[in-house]
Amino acid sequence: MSDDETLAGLLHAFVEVELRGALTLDDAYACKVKYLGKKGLLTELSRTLGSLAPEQRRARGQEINEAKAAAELAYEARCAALKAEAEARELGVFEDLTWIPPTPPGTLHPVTRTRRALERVFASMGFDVVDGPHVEWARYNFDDLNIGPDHPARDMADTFFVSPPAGSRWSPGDLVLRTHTSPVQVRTMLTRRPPIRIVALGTVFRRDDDATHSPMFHQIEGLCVDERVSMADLRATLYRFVSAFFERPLEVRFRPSFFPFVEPGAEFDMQCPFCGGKGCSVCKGSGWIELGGAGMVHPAVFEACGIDPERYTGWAFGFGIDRMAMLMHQIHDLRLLFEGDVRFLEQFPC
């Protein structure tokens, strides 16, 4: 092999093979090192030049310089292509600037699950679902319903009061935040006419703050105002809401009670839909769980808002929709369902 072919062979295995096959910058530097460095294979060429001629030596020296500045410009490039290789490996998680890591699903709150369930099963009974404001008329929330103003509900121990604007014509007693949602029913008889079939779901605001209390809650109020309207079709409706929402026959109950805007009044009760009435620990043993109160609507409210208690009847029942959400999920604590405890919620997936 001649010189000539000695020097091209060397070039194109350092060119060819060797860089070519580096995977890393320590890889390509130990290939220059073997054909560059001191002792390297190229280097030992030019160590061959005094023995030629010197009409030789000249034209041999340049060739060998040329192979070495092609080997050179080899090694940069390989280093410059593994170079970009690392960092498009580094840069390629965040290539796309658009995408967003997957997160799981989220899911309804239970209160709002317990509180949609509540407005399918009474809009299928014929009920209009309706709303009201939250910053209410102390008329609507207190005096309409015959509540007076020496009655303890209106207790600044219990209720919240709005302070008027600066200026305002209005007093410090006339605005509160709602205390029920029963003044949904006053601001409906005031609006329409008999007959009435409505439900009013909605946030509603006390100064209570405990374990089965909060300053901040959910109730569900119903209202049937029409000619002949008793005390038996009031039951009948309860009954078939509660086996309705629990999705098997309940029996319900009334135990005679006093509210100011109701006579005769009762609180109601349902028969367990965890055991069947025979006793468990979420009934704590007696096969019934008190839900909430009911009865007919008094002829007091009837004339504040209009209606002729002498023609028409009607009857009204209000309960927690946190306290139904509680029996569904058998949550013990009510705070839980307010304080937006993550780990709390991932418990009620979809």
The other form holds:
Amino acid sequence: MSDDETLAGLLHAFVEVELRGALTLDDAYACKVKYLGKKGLLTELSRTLGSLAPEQRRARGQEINEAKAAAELAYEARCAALKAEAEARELGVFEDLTWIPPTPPGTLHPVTRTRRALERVFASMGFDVVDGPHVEWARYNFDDLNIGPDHPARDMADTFFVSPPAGSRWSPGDLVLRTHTSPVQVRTMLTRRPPIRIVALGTVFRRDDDATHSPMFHQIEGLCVDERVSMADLRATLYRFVSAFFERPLEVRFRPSFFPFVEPGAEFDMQCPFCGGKGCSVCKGSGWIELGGAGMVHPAVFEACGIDPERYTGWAFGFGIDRMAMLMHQIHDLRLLFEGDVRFLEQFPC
Amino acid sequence: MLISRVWLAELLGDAVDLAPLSDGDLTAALTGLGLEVEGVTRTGAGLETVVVGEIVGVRPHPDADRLRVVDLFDGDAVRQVVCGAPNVPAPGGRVLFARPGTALPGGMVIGARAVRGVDSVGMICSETELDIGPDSSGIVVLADPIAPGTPLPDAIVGVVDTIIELSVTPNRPDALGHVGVARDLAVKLGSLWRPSPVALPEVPDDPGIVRIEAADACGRYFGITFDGASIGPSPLAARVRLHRLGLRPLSNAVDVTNLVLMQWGQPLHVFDRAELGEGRVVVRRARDGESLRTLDARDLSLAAEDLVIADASRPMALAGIMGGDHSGVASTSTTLLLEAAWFHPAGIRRSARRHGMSTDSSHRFERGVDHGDGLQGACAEAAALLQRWCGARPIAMHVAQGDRPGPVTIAFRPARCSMLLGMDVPRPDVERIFRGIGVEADASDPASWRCVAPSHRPELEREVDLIDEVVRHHGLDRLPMQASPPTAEAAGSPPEVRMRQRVTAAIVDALREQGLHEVVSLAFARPASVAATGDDPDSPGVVRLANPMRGEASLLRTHLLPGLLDALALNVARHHRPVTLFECGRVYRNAAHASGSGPTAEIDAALPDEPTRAAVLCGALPAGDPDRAAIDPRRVGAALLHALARVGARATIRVAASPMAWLHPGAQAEVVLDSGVVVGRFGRVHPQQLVAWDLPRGVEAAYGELLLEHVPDLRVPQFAAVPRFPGSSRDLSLDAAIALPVERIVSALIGAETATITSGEDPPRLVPGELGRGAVELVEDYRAQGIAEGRRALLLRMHYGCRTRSVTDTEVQQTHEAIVEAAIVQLRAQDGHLRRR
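Structure of the form predicted in complex with its partner chain (previous: the form predicted alone):
Up next: the whole complex, starting with the chain shown before.
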């Protein structure tokens, strides 16, 4: 076999047989190493050059180099082809992404959700968020709020009384499950000096159980005490609150009412956030939604809390968180809130 | 409180013309006064075709003994009507005749038809058929000779009316009668109104008929005696009015007291004087052992604080609350004693509460009725009506005096009013309002008016009460929206309080992120459910309600598990899906606890402790449940660890050192903070609990909880150098007892590392793996084929690294072998067969 034949044969074997037979980049590389590596078949040919005459050597060297270059080119081409094939193969795959096993999100209870939203809005308005004990002194729940032992307003809140622990110096009637969040007002005024700006959110209890009442529910209470605080400020604050909470300007109106711990006292309504006051099914066509009670802190409450009612004035308001949650989510039955059916709970993922 | 629009208009007379006001305008005006309208009922609609009919002739029905054929003149023609009533009057009598086409309030439409072969047109009606009274025993027979053909609404005032139901707040006793509502309404409508004066009968004063012995409890007592009374029905118009106001007409004397009650808000009582020993009354406290049988036939044992109206010897009425069963008028009564009195509100309230009674009378006395002109007006009105309706002749009168509240003088500062409202109300308006509601104002000092509250507004005590009146009548809708500038920044909660709020919120968020659904359960507990979680329901530590609503839920919960099991039971009863719940709430226990600081702290230490718990309950029916993982207790444990990680707390799990009886004894663990504090626990719910909650066989549940008071504060994460040099891992295969917890093996390995590595500069150590894995992690827990009973094959992976250099295989291997050998030696004490595989 002549040297020419050897060279051509090797090149042919490399390009036409081995490279063509290489189906992966790794195979192709292995071929390259076999022919063009340090001890590759084509590389080895260069070592024979030393035995040739100088004039032959030069020509022969050029032939070998050309063959090696051709092999390199063939290798690069084969690699490119294999890469293209691999890419085409990879992209040719169809993955069915249309069915994902559900991973249902956890949910917050609508009361928690609403409570947090309320806290956020009032915190942004400069109110401190506070709470107090559920088992409360009748004194803070009633007496210090100007609801004396014989006050007919005690009828308004049907109270759960808590038996004092055996052997304690407390008598029945001293301890109650708080009937509203208002004792937190008393606690705050007893422990802080004005100016005071707080909201108290929490669980309250009344002896009521029917389609529209639960013996346990949730309230929010706001209190502002400072020098020269007016009822106009109360109205402005409630307007700012409902507008921020529902993210649209909503009017607030007062109707005179009575709560022993405020005077003047009022109930307040907001323009229906769902129709903007035009009238809809939620507001039963009236354009207004009743929210809660409000008024100017009664001087007797200030006196009970050691705050000078001549120097300071203040306002308070309160409303039901559960009712607000029901309004927000269009829940029509209060009982759904507290029975824990997951098919109800899972509806509040965001 | 029901208000008749017709009566209101009648009282207001010429002072205020209600005619231009629609019912809507009227209710809006009342609402604007703080008299909340709860309902509006229009009565008498469609009764225009019921007319007065004059009986012309009555003859028997040829074919029915009980029916009669009546010829009746209805103003247009003589009609033949078949009537079954037993009281058809003789010719000339007047009845109420519904012409054909009339739709009665009950919905029946009157026509013409044959009754047993006799033609009958229209119908002669009873009170109930017309809804003008409760009497269905016979037809209405009119006492007055009203012209035939007169429509019923014209014949009897108040048949057509608008009845407004008011919710009257406790501060408005004056609005518990039409007079008070009329007075308020007149002011709102820009006018001034006073009730028309009625004179008391001019009879001799007889101090013998009334004596007040308890002057502190009875401020004033009007007694008027009558004779010659004849007890019978009241005039029809009066009966219609009572019926419209929801009261049952009884007899003329009783109806008088009820109508005056509804008019003046003043409760009255009429005694049969013949039943009064010595014909007189004494207002006194009850004596030892005295009892009273009330009108509604209850036997009361009277207490020494009870105020009674007695005769010479025995109690005849529980003052201000209810009369005795023989005190009232009977059909045979002829001599009467009318009582109009003022009793001390607190005393009435205490007596009513003691005896569990609430009457129209006590309701008003408790809130405070007028002890002045209103009392006298009501008394005079009643006396006049008794004369008119019962033919009673007044004989004598006495007004006994006790301790009456004196006039209340209040300083009113217009500037204070403007400041408190944030709005100026013009002086003439304030004066008009005060005059209208009966407040006498002396404005000679323009900065501070001297005001005297009227006796019909006992709750007007302070300046703010007058400011309330001003804004109530001026209109709350006129209040501007005007922010008051704060004088300083308000104080906030102490940082530790805010921190606990943030921790609680973070824990709730974290549990929610684990795919759990938040539930809010009632905080009450049944004794059985308290017992279920290992507490003795009778122990002093359990917080008890003195007046539970239902016998069962008489306690406050000591634990969240029972509430969550209730929810599980409800879900399992309704559907077959896995239930994955969490709750964050308080539990209650009489126990010593920290109670904050400040002036409330000392007293608060005696309140029950109310620690917050966060609990997870996952449960499901096993049959065909595709999601067994949902109820794997390790999932619950993972949720707890995730929640702790969310607040930056590191915790480990270990076999429960003090197992809970309500969890499966072999499947429960504790979550322990690095500090050693047990912050929570989880495991399978004890099968007996599932039985106790009546869950179907096969339901399984896993439960876990965190004690939030032990969850550490959120901390700012601190950066630690990222390892720059590659580490190396070694696997460890063990043949271990199932009973040997992985946590023990891991602790032993980590402990052995500390003991083994003694010297050298930056030796290879166990380091946390990537992606938050521990330095030692469990890769596989295999316990099937080829593994002996009670044993398992564990594959653990241990990660090694150095701080300042790359590790070498040799040194890692050496360290690894040393650690493993030391750990196995130590662990053999717990598992004698422990060996490497």
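Positions refer to the first chain, counted from 1. Note that the rigid core is defined as the largest set of C-alphas that superpose within 1.5 Å between two forms. Being a predicted model, the structure only gives us computed values, none of them experimental.
Fitting the two forms on the rigid core leaves the C-alpha of residue 308 displaced by under 2 angstroms between these two forms.
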